[in-house]
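Only one chain is included here, represented as structure tokens and corresponding to the form predicted alone.
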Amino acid sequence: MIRFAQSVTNLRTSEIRDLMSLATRPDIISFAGGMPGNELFPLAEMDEVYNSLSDKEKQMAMQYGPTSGLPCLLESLSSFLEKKGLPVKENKLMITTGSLQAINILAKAFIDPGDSILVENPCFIGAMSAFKSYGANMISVPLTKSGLDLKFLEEKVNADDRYKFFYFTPNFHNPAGTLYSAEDKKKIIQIMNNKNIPLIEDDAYSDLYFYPEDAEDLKTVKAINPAGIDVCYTGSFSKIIGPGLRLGWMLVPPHIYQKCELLKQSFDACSPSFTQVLADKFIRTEFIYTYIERVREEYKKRAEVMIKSLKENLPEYIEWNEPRGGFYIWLKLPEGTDSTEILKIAIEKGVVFVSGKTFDPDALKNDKIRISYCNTPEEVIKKGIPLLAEAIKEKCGK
């Protein structure tokens, strides 16, 4: 019998990946995928970008590149991040093959089998899979309706400072949609100060805000640039250009970067040069700013349609936070409900979503539902939410 590594034996397929086969069926309305709508991609701008490339640039695009990323993209991306207030010059920037690779590299850099780390509950499934693959013991910090349970975090950190890192997604959390307040971010800094526990700040969604008045809350911990804490910041082009580019980045302190660069060499040597060239031009032409503005408005419209439909169709005992950006709405069912049972009913009606246990580091609580509006046009949202509501009522009552 073949003997796989223990780290592989413990892995399980993601429910989201399993649901993707359903989501492609023409008769299914999908609220499951956290991906941009195909009809929203900047095709005309990307055609213009490619057609503007010189033969030399096209040759560079077809060749291997440096492990850290093409110098042209590192330069233009640095400018993009500096405009967001990030301390680029004090840190080192690396291009990665999607932000999940950045998270994976950081996990491998820090985790030995059995090491304890701190994560939010709920938590991004991709990050959890990476942490599990290295044998991490995940200690989950509850994410409440008002934000992170800071008292719980403080108790854990004060009781044991041997956690290898704290992974969190403060801006439009996946799956909860939460935007941490500026005060909560300051409190996290106070709690973690001089604890020698690095922070991994996952920031894939902050450009997709709906309300300019949230600017203070949107400021990342990395942008605050606190002394006494190593903050490892990850981001992605997936939500602001297209996931098919397979490009993300990490912005980390130099002493952490050195280890991460060595690890990336062993992962894939370098990220795709072809899409790096395209991303670089997309930034330099400033298409990235007009495109983000365009999709931000579209996602806001879709979110508003979904919220209106939820209010019209869901029973009063279902709770949720109204999104202020990002892709997701996190529905809270009555205590003890098994959302997988609702999913089975919903699929029969032609609707698919992601059940809550998928995002629980302890794989226990299943009384939540993640629905996304990003990939679904308004008229389809209006058709699908009543079907979802019917499935919930059949299981939980009117």
The other form holds:
Number of protein chains: 2
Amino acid sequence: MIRFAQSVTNLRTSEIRDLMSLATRPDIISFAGGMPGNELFPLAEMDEVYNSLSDKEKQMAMQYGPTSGLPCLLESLSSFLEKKGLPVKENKLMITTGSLQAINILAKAFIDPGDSILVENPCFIGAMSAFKSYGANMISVPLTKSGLDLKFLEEKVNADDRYKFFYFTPNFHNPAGTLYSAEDKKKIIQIMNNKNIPLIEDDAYSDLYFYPEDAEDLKTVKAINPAGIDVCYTGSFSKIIGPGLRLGWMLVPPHIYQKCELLKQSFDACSPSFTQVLADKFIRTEFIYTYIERVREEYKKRAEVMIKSLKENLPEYIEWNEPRGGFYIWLKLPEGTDSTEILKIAIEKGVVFVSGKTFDPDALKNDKIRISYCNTPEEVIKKGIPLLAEAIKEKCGK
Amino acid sequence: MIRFAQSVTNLRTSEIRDLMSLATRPDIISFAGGMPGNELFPLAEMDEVYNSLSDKEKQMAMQYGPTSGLPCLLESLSSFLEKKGLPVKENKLMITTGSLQAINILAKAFIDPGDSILVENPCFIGAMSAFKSYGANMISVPLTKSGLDLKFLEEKVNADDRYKFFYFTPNFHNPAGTLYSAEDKKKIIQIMNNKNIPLIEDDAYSDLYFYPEDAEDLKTVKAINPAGIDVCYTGSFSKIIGPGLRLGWMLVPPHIYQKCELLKQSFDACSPSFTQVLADKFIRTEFIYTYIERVREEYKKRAEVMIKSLKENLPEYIEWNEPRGGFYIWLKLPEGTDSTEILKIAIEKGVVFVSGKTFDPDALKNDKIRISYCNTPEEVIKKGIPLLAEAIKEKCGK
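Now show the form predicted together with a further copy of the same chain, given that the preceding structure was the form predicted alone.
So here's everything in the complex, that chain up top.
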């Protein structure tokens, strides 16, 4: 009999993996994925970047790099992050193998089996799987239209200060699409002030805003740089260059960074130099700014087409967020609906999405649906949403 | 006060990191590194590979891939591993972000804080840092000229079957350079048979043999595929293409694979697609075979130059292994010598190496020295070894 570690014995495969295999079938319209559309990747820019590399740079690309990241990328990424108002100089920056690794490293740095942490409900599945793998006890704070149930958060942290951290995704939440209001962010700072509970601010989507007038709401908590709170900020190139690079980062206070670097060393020694060299050039050529501009407009168009189609096809009683950026729309079905049953009907009709339970830290509520427009062209969205609507109506009525 | 997880609070930075920064100084001759020489990387082949990619392949390179690895690479790597006699079909293969990640995932899969595991003494530092980070209690088995202290191993596993696994590096050990004899490998299989203690066979170097007549000894334990033992085999592209790709693999029994895939998902979702696409082509073009041939000859030359220079310069009382492959020579200083003191003298003379304590799971003995010839050209080796010899003589006598 094989004897696995405790925290591992309970790990289970999630529904989302089978979906992903479905999602790649050509005959299926997928609103399930959280990845950029293949047709949107900056291939021409990448060719130009690769062909501009000197032999010395290619050698660097093939070699081990420092655990913290290649100095050239740390420099160019710093300038990119400073443009976003982030306090790079007062903190330490580390390149990670995707931002999920940054979240996993922070989880390992803080969580002993049985420790309680605060997360949002709903919550990003990748983060939850990392937290579970370290035996965390997840206490979930409900999301609201403008952000978070602040009263709930305040009660929790006032009643118990042993939470190891609060993990949240305030900018275009996955799956809920929510953009926290500046007001809510300020209140969270007040509530968490001097509570000795670090914040992990996951910011994979903030560059993909649709409305420049949201600038004030888009300001990250890390950029506000509140005194009396340790804010661990994580970000990623996955949505603004390509996930295949597997490059993300953490920007964290020095006393936290030190442990994270030791953990990173034991995880994979360093992030891929090959893609770090490419990402560095992609920033220095400023391709990154024109590319973000390009996908921002494309995602905005797709979101508008999806919203229009939802309005035309969904029954009155279904509520959803109108996304102001990011990848996702979060449909609220009638209380108690089992969205997995709707998923089965939808698959028969040739369309897939992710059911709500996947994102529930308590693995209970299943009366929501995540649909994404990020990797589905407009014409396909127009075909798929009516099929989704049919599936919902069959289960929940006209 | 920040509250880190238990296993993390004890993590400390190792001497080797400061060395690495020294090692990159142009005025310093470094025998410290474990990385291929920059001038040896297959840049021309990589250009050819990149320029041969179709847009579809470039899109795949920019996108997320399956957690287990890109199907094309799993296929080409399988054929590469089957040529080495590995039982690919009876096991499951997973692409990891370097083989250190494979080792780390296996460590997490098995280790609860306080669990005992068996390792070699000396032991690969990366593996030790992973094992420590999960709170493992490392019981170390001494290496011998032909492999392992088998009597010691047998006593340990007969006295106590609670060891979670035995981690070993039988082919061109890092740091000891040892190639286990076929005889020792067979005896290890006898000893571990039906003990319910999985083996983790770390095989990053076996392609870098100098003497084809060693074929019998080079056969991996995984290739022998012993019944009654779970062998988890790990390998890497780092020494046969380039570490900058950050690609390795694990080949493990299906019942162990399942948990590892869940952990991999929570670590970084998938390995870099970009470098997976390149590695796949590098195998399919058969560049990998000609490149291995090329570096094999170069490392053999460098090893011979280093051995010759050691013989000419080192005092009689210093013993070392004559490497038959891999990257390392392991110098045995007089019992009780503190090699860190020699390192200080050596640095003044302009040469660095890694002191023995770095590789001691018990962090006690420091009377050994690891020198590597892998990334030092012949002329530099000829200049550096006499300086190293001077430093040793100053401390230990003529």
